[in-house]
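For reference, the chain that follows is the form predicted alone, supplied as C-alpha cells.
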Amino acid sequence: MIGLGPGAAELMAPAVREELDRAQDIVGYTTYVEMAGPFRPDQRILDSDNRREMDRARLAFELAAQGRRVVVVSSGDPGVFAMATAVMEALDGASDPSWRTVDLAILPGISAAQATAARIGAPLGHDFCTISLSDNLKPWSQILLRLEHAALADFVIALYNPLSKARPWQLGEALELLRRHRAPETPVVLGRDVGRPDERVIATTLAEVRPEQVDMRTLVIVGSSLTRQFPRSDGGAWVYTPRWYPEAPRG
C-alpha cells in the first residue's frame, strides 16, 4: 500500500518508487495508476473507477495471497482519506485465512495538506485538523458538528473534498459556519492540483473566499486566530501560523 504524494515524481518517496518497480500487479484508481507510471510491459495494471475502493482492496489480497507482489496505489498519503483504510477494513473482515499471511506494508506519502502548506509557507505550523466535507460516508450533520468544535478550539483547518457537482452547496455552508467564529481577515489558502502540471495556490481571506473558486481537486486551509500572511516578492503572499500561543489571562 503506497502513497504517491501530490503527483510530482520528485515528491514521491524513494521507497515508494522501489516498490512500484518491484511490483508484478499494480492496483488502483485509474487516474492515480497513470500518475504512478511508467511501468514495464511485464507489469500487470489492474485499474478501476474511483468508487470501487473495497473491490480493489479485496483484489489486492486475493493476488497477494497467491504469492504475487502487489502494490495498491493511493494519491497523497494512503492513510489520510485514502486507500489504506479500505485495505485494513478488507483484512479485518477477511474470511480467507490466507489473507492474514500476506506481508502487508504501508508506505507513506506527502498529503495534500502538507503539499499545499509547503507551497505557501507554514500555515500548519501550530495545532491543526483535517476534515473531509464529503458526506458520502458520514452525515452532513456530523461534519458540521466537527467543524463547529474545530472552530471553537481555534484549530487551523484543512478541508478535503470541499465540493463536487453533486454537492455544490456544502462548502458555502461550511464557510458561513467558520465566519461565525473567525475574523474576516483570517487567511485562507486554496491549493489546486499541487505537484501536478495545473498547480495553482493562492492566498485569500475568509471574508473574500467564494465556493466558485474551489473544486474537488482543491485543498482549502482556513487559518486560526494566529495565522498571518504577508507579501512575497513575486506578488503573492506567504502564510504561516506561529508556533507560540498568547498566554491565557489568569483569573
Contents of the next structure:
2 protein chains.
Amino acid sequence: MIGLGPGAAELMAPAVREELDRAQDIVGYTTYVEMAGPFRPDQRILDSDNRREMDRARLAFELAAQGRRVVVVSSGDPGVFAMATAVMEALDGASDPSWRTVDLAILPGISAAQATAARIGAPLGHDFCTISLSDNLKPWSQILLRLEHAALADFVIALYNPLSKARPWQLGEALELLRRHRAPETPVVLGRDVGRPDERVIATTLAEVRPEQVDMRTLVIVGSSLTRQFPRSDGGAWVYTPRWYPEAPRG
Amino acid sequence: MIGLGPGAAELMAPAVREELDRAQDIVGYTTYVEMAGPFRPDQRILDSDNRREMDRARLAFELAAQGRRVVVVSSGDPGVFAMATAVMEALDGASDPSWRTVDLAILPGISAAQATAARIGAPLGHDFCTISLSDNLKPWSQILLRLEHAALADFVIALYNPLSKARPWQLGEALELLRRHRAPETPVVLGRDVGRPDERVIATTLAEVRPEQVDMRTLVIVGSSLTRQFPRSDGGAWVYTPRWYPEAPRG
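Form predicted together with another copy of the chain structure, per the form predicted alone context:
The next block holds the full complex; its first chain is the one shown before.
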C-alpha cells in the first residue's frame, strides 16, 4: 500500500518509487495509476473507478495471497482519507485465512493538506484537525458536530472532500457554521491540484470565500483565531499559525 | 525550509535531498542536521540547540539576504509543530526589508503521526486532530479545552510532545480527561523514533497505557470510539479507524 504524495515525482518517497518498480500487479483508481506510471510491459495494471475501494482492496489481497507482488496505489497519504483504511477493513473482515499471511506494508506519502500548507506558509503550525465533508459514509449531523467542536476548540481546520456534483451544499453550510465562531478576516487557503501541473493556491478570508471557488480536488484550510496572513514580495500572501497561544483573560 | 521526514532516507522526498545537496549553509538543531548529513567540506554547518528556533530562523534569513543558498533543516514535516512556523514568524516580524526579498520555499516531509500510523495500519483514516501537549508556549487550560472538544467530537487524537523531563505530569492529566469520554478498550498507539534504527511501535489501550511508556520522542495516537484493533499474523496488532460512521440512534 503506497502513497504517491501530491503528484510531483520530486515529492514521492524513494521507498514508494522502489515498490512501484518492483510490483508485478498495480491496483488502483485509474487517475492515480496514471500518475504513478509509466510501467513496464511485464507489469499488470488493474485499475478501476473511484468508488470501488473495497473491490480494489479485496483484489489486492487475492493476488498477494496467490504469491503476486502487488502495489495498491493511493494519492497523497494512503492513511488520510484514502485506501489504507479500505485495505485494513478488507483484512479485518477477511473470510479467506490466506489473506492474513500476506506480507503487508504501508508506505506513507505527503498529504494534500501538507502540500497546500507548505506552498502558502505554515497554516498547520499549531493544533489542527482534519475533517472530510463527505457524508457518503457518515451522517451530516456528525460532521456538523465535529465542525462545531473544532470551532469551539479554536483548531485550524483542514477540510477534505469539500464539495462534489452530488454534494453541492455541504461546504456552504460548513462555512456558515464556522462564520458564527470566527472573525470575517480569518485566513482561508484553497489548494487545488497542488504538486501537479495545474496547481492553484489561493489565500482568502472566511468572509470572502465562496463555494464556487472550490471543487472536489480542492483542499480547504480555515485558520484559527490566531492564523495570520501577510504579503509576500511576489504579490501573493503567506499564511501561518503562530507557535504560541495567549493566556485567557482573567475574569 | 525542508522536512527530513521520520529519518529514513527512503522516506525523504527527492526534492529535499536535492536542496540539501545544493545548500551552501545548513541551519538546524544539531540532532536533525546530523540526520540530514553527511555534508561536503564546502558546505557550512550552523547547528544549534533545540530551543533556539527563532535564532535559527533569523540566522537563515540573514544569510539568505546576503545571497547565500541556505537550507533550514527540520525533522518530520516542517509545517507540523516544527521550524516552518518559526521561519514565518521571523519573516512576518522582519525589521530588515532585505529579508522580504529572500526566495523562500517550504518542502514538506512525512510527519511523525503519519509514519507511526503507517506502521500500525490506518488509525488516522477518519477525521482526526493533532494537538501538542507542550505548555511552553500555550496555556495548559487551552490544551485541556482542546482535548475536551476533541473527545466530544469523537476525533482520533494524535498527541505531539506528550512528555518531557520538564513537563512530567501533562500526559497523565490528558489521558485522565480522555478516559472520562472513551471506553477502556479504545486503541492507543505509541510510536517512538519511527523510521530510525531504534524504532518501536506499540499498540495498547486507553485503560492500559502508562505515561512511563512515553517520552519526548514518542508520538501518541488515541483512537475514536470506532477505532479497531485486530491481530496480525506476526503476533502484533493492526489498528485502523473505519471510513464509515454510524447514524446516531433515533430518540
